[in-house]
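Read the single chain below, which is given as structure tokens and is the form predicted alone.
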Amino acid sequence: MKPERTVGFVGLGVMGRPMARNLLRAGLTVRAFDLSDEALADLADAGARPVASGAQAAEGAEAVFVSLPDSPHVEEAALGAGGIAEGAAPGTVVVDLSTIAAGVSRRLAVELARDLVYLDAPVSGGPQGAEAGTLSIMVGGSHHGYGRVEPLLRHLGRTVVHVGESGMGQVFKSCNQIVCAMNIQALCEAFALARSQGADLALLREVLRGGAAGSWMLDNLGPQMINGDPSAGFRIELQLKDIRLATQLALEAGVPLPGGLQVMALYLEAMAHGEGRNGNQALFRVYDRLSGQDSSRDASDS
């Protein structure tokens, strides 16, 4: 009989919950913590062991996964009262799947280094990729720590790559998010122009998919843009946070990101109109408002 393998999981949101489910499907024991009783109950129904804190999630775990919205949440989960550092045995690997500031990841790696191994391992692929276990995972930190958890990460992602020292996973993720956000903006502009000319947007999408303009965003978010469906997958407010992290990193490095700043302004406009909890594709509503093509829609429709 194989010995039981236990991992902790902190953060059961739109990305964390399906990732934790994939670890359960792989036969692992998952000690799960979230502030939402509903999320805990849902994962318990799938076989997880709900616990009352990050420290308890870390007890007896060979690795603890973290999937939280932003830097302060991760810092609190790792180092705060009742946090992972309180319950984890020496040598436990903390795998941070969140998208946070690269500087915070580097600091956490140093602060946890006495007893624990910290890896920044942000993911890309959205809720669909999290459900299917096909995420792209960019891992920063020690080679030794990466080697210990790579087999576990293979249950979550199709592309799992060690990209460098601590913080480099977050650097790669910032680059990823700039490309994603500007691709969404490009789709919105193409659809707005086509609509102004009375074009069939569904037909346009099919034509674009067959050529050099084809993309993941066109495949997955294009239909929602065309149908006026703002329902949340990866939310506007989270994408804005990711773009902010990328532009802050660029400012520190003295690297101009004119396109990144422009798309951030559009996301800010979406936030100002109450779109924050709508999906990324709701950026098309900004072009509705700018062009006046469909000014009757607002966030209350979602």
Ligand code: NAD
Given for the second form:
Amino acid sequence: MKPERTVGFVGLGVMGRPMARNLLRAGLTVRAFDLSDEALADLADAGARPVASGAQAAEGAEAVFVSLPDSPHVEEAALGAGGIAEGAAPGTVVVDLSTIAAGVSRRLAVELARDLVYLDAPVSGGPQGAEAGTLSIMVGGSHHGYGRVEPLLRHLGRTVVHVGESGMGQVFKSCNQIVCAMNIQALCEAFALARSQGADLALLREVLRGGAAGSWMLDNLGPQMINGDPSAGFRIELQLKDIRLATQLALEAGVPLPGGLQVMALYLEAMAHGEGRNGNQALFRVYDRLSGQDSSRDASDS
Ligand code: NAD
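So the form predicted alone is up there; where is the form predicted together with the ligand?
Complete assembly follows, chain above in first position.
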């Protein structure tokens, strides 16, 4: 009989839950923690062992995965009272799948280095990729740590790459998010123009998909934009956080990102209209308001 292999998982939200399920399907024992009882119960139904803290999630685990909203959540989960560092055995690898500040990732790697190995491993591919186990995972940190968890990461992603030292995973993710956010903006502009001309948006999407304008965003968010479906996959508030991280990094490096700053203003407008918890396709509602078209659709519809 194969020996039981145990991992911890902290943060069972839109992304964490399907990723943890894939680790269960791969035959691993998953010790799962989230502040939400509903998330914990759901994963327990899928076979995970629910626990009461990050420290407990780390007990007996060879690796602890983390998928939390932003830098302060990860710092608290790793180093706070009852956090991962309290329960993890020396040598445990902490794999941070969250999108957070590169500087915080570097600091966590140093602060945990005495006993643990910390890797920044942000992901791209959305809830669909998390469910299918086809995410792109960009890992920063030591070669040694990466080598130990790479086989586990292959249960979560199809493109799993060690991209450099600590923080470099987050740098890659910031580049990824600039492309994603500006692609969403480009789709909004094409749909707003098409609508003003009385064009059939579904037909436009079909034609664009077949040519050079095709993209993941068009495939996955296009239908929701056209149907005015605001349901959250990747929330407006999280994308705004990601654009903020990218533009701050650029500012520190003295690199102008005019497109990034402009798209950030559109996301701020969406936030001001109560769209923060809606999915990214709700950026199209900003164009509703800018153009005075379809003004019946606003955040209160959701
Ligand atoms: P989410 O808000 O759906 O999930 C976060 C979970 O963390 C929630 O269940 C919440 O209860 C839990 N939580 C918060 N603080 C906690 C703490 N201190 N201890 C334990 N649990 C805690 O967010 P998400 O969409 O799953 O995103 C997670 C990360 O992945 C973010 O950094 C996000 O930017 C990134 N990401 C998201 C997507 C996406 O499409 N949603 C895609 C790629 C990357």
